[in-house]
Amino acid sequence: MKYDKFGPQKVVHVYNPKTNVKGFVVIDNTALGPGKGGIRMTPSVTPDEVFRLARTMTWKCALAELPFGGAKSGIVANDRELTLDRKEKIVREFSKELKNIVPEEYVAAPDMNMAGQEMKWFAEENGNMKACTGKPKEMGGIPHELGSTGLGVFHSGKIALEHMNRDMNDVTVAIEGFGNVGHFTAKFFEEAGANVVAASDSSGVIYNPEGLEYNKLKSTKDNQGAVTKHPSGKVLDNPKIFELDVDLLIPAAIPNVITSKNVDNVKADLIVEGANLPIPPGIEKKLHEKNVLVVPDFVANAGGVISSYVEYKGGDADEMFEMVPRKIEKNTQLVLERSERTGNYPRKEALEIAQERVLEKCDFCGED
């Protein structure tokens, strides 16, 4: 774990010998409020994993501007192993265990395997609603089916296109994963006049220039598993979505794929990150000096943390549906600008612009 003037401020070992309940939290810096996180059960789960999680929790809430500061936490434990009794009592037993921190210091929420119902355990056993998002709607939770990271994607794209002086309506768009981020970010697009012409799974890539339909694509997902079985289209291997001849690209679901195997290859000129490092920033770095626009991924998908955010605050779905797109839109704005007067890349100026808001309330943080 690195240590730095920012943090982690605190890390958490919870181990229960009697029930082998064994996991960690790392609140890495409450500047700004309550560290906010998910919680993540994985059999391989560390704390130095959890702890560069936090970190960009800290720099995505400071530049969405929540009153939230960064954390994350791991529960050790196979999910595929455990009965329903026993992850219930494993959930319960880990937010005992951190009745002291939690909601004053560390609100949590759901990561790998850990939905709704693990969240109604976490709060009740917290006894305060306030202790995490991510709860079942009938405790006040705001669905992630609402897709609250899509559309905040999509208007971290808008911004982009308008920063480029690009008429949404002749733009193409390639969108890689069709998940909960991907899916709904292409029905936004299509909703806004753009032509979403490729989308894939692990099932693949299906390609058509003259533009796939989001009903048809949603419904093919649905009915028969795999975006490849659309009825119009190339069918392509996955990296292939990276080198299409369009203006938009959005990865949207795992880390690393464009990289500098690949990166002279990429032809669009504008790339909005939906999922979480899809690209090193030396690559990030490198397509910038290519004039690729890149709006990193802690800037375009912190529509999630702002609608967890407003359940916290006790607000609704509409509540959510209006604070998205207004944050999302201003911080997009303010990084593209100040990348457009220094000539740094967006992904460091976004990063000077979260410590900047982090330095500004930080009476704990040390000295460079």
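Computed from a predicted structure; not experimentally measured. Numbering follows the first chain given and starts at 1. Here, rigid core means the biggest group of C-alpha atoms that superpose within 1.5 Å across both forms. Compared with the form predicted alone:
- A movement of the C-alpha atom of residue 113 reaching 2 angstroms or beyond is seen between the two forms when the two forms are aligned on their rigid core.
- In the core-superposed comparison between the two forms, the C-alpha atom of residue 247 has shifted by less than 2 angstroms.
- Relative to the superposed core, residue 351 undergoes a Cα shift smaller than 2 Å between the two forms.
Which structure goes with the form predicted alone, now that we have seen the form predicted together with nicotinamide-adenine-dinucleotide (NAD)?
No partners, no molecules, just the chain.
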């Protein structure tokens, strides 16, 4: 975990030997407001991973001009091996241990293997509806299942295509990860006229240069559990999606998917990051040098935290569907125009904008 002038301000380790509940919270920076960030539950989650995600949230909230800082948390558990009762006990126990920092310093949300039900348990255990966002609708929540992140990724991509003077109707799209972010992103791009030709999940890649038809692909995924069961298309191994001859590539699943090993095989000239940290910054810079435009994660996928802000302040889904496109489009355009003006790759410019906004309000940030 790297400490610098921005933080992290606080790292909380949770361990209850009686219940064997293990986890941690990283509150990176609260200059703009309480640290905002989801809880992920995986057997391999580490404090370092959570710190990197918390730092991303610091920049994401600053760039989206939200009154939140950056934070993130992790629970060490294998969701696939848990009964519902055991999972509830773990989430409630974890929540109980955070009562002294929630919601004044930390506001939780869903992340990997966490959703509305888990946020319901978290809020109930804290006795405070502002303890987390992403709660069920009956608790005043705006569930992430409405597609706020995918909506933002689409609007970021739309602005990037306009910046490149590209016609949406002539664009081919490949989406890595057909989960909550990816399938909504596919839906919005198809509705706008783009041709989604490839999608992937843990089963592999389905590729059809003629197009996949969102409704059929979503039905296949829902009913048969795998995009590779789609009746029309060629099945490829997962890494091949990054090498397809498409205009727009959207990594929307896991970190570090484009690296030094495959960067030279990327053929898309636009990448919009739906996932967090899908490409190391050094590789983004190399892509920029090859005239590949990369819209960074904390610019493109901020729809989820914008939705969280709307919920946090008591708004509804209609307000979310208005605010996400407006903020995402504004900030994508700001970053791309500044990048074009300076010649620097977009992440560098986006990071400088976010840092400027944090430092303006930060009375505890140190010197370089």
